[in-house]
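Presented below, as structure tokens, is a lone chain in the form predicted alone.
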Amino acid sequence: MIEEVLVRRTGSVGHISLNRPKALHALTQAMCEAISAALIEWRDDAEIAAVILDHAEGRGFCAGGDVAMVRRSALEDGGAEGRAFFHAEYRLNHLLFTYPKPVIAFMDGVTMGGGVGLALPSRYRVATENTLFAMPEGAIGLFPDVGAGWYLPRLPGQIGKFLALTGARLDGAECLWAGLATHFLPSENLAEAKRRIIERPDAIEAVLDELSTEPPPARLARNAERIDQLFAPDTLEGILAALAEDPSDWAGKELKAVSAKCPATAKVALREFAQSAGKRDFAEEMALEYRLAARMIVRPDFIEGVRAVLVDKDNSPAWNPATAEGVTDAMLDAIFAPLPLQEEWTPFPA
């Protein structure tokens, strides 16, 4: 096992803690493989009744994936190492989604990108006052992945589109309101929650219910009606026009947020959501997202987006195409096309 993932058994509960605090526990391929190995070992172990998934220290549950490595891969080896990372990460996402035993994810802190992929397939998702949830891929020219194409379209109203296109950051109360979290606990109650779950893994829901508290009002709820109206159009051009026509300060702020993101990312997200909303099989979703990832990481937008946000940190990416109109259906068709059969994503054997 690697140092970046702490794996132990306490009684009949498996406990996995992310342990890469300087990177806000951002996932590497080795971390994904280590977590998967533990989950597979416990899946058929009759002595393990439940799994706790949390972070060891620091202010992040998990800030995402190692996109700096993926960018280097795109520049140096044509994306081979990056594709290997996504293959391992998406296998982990699918393993969690189909896991037969309850997994309790403690989203205490930054929960973005890859962290969302760990939390949302878990049966119990615990938010706190420290939770900061987002899918910020539009800022780096990627797309909402790790199963976001499955989860976000299934949120109430147009909340999923809003999160994908704006990169909005939600607090713990908003996560509970939107259905992204199942429980809201004060962070001071987490140690007690874990202790009780280890003592009574057959009573997880009762433990979390007992230690939950009423969260503050969800700020996002105040704008739910406006989100449902302005993010209802099926096209990026339609959403931008709706926001531009609304005179409110809120719409102006969100127009700036959507306009700043990579147009290709936004259009990929909208087509992804349209295709994924009716899917019945999560493995199909992950196969689609892997095709998208394999193509998106070698596009200039991803290389430029990571440069702007993480390398030079000037937050001034030059997107190409620079406008919604410049992203054509032919471009999207090429990104969504199947990969050669031997290169397609596959889940772990059941």
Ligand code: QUE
The other form holds:
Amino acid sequence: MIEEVLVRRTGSVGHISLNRPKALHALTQAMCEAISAALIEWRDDAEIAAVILDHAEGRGFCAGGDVAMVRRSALEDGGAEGRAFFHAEYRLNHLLFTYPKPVIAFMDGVTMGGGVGLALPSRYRVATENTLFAMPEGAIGLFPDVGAGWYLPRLPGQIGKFLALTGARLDGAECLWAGLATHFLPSENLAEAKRRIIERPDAIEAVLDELSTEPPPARLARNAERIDQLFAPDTLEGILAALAEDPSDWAGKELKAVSAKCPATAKVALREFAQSAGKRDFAEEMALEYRLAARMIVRPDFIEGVRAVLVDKDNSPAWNPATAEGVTDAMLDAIFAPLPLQEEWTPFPA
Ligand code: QUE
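Form predicted alone done, so how does the form predicted together with the named molecule look?
What follows is the whole complex; the chain from before opens it.
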């Protein structure tokens, strides 16, 4: 069997490469566990100074998680296998967030959902001309997870709400502008960057600075002002109304994007983000997101969303509730409620 994660050490640098090219390196539970095991081993290994996180062959850094499996699990075992996957994935996200050594993530291609959860907690996040970044969960009736409730509300202005509600895809220049990436390198410089990092793991920042180039202008910067205006309302209804009242083509296009996404996902995201400021630490965020995942994967919207996007690929999901008004506070209360104590998410022991 070809290993879905390649793990090796070169000198004093640990090197983890996602290697599931047929699925754009979307994460499985086994991949999350293999990455976590390597990171835990290297955390306490005095000879390891830094960790490189990239993908092996083919396109894409990481397209997300194995949501087709999660859907099957929801249909066949009440979501047990799906919850086990998210538990393992969120432990990995938290391990990266709290990791004491520098991790350099190379976002050289599709970086969505689960890939975002690997890249954003990494100290150095390298975008390229191939980077395609998104939190697209609204298209499948899931919710912005893998720590999105921590990162997105901390982006400038209303960019985080914009990304969550529209599923907008950002390129590498936009990722750098928004602070999602720390560096922009042409992909032709990546092999040299990794070689020099392995040679000088004490000089990562200098290596990346030196091999960086000026990115093209970020489209997102031009739209930031209207994003901050139109996505300012606290409610989904308010944002939809603001977009509908704006006569520009841009607002019309974004209104269509938001309206096509799952209304329950959007309202879960808004409540998740509103609670973010009150979080003391990232573990608290992941415990909340695990509750949300446990509830969302067994809702009909998730079954339907994955069907429409990944199974039948007709891209015409029928959401239920179909409108913002249909998603009530009582539904959200049930989705956000604590799990029974033994079922709550916990991080790896420190
Ligand atoms: C929205 C999503 C996901 C998505 C598409 C969306 C997602 C995800 C994948 C994905 C893509 C390719 C694969 C795979 C999964 O697509 O979360 O296993 O091979 O993981 O529109 O949220």
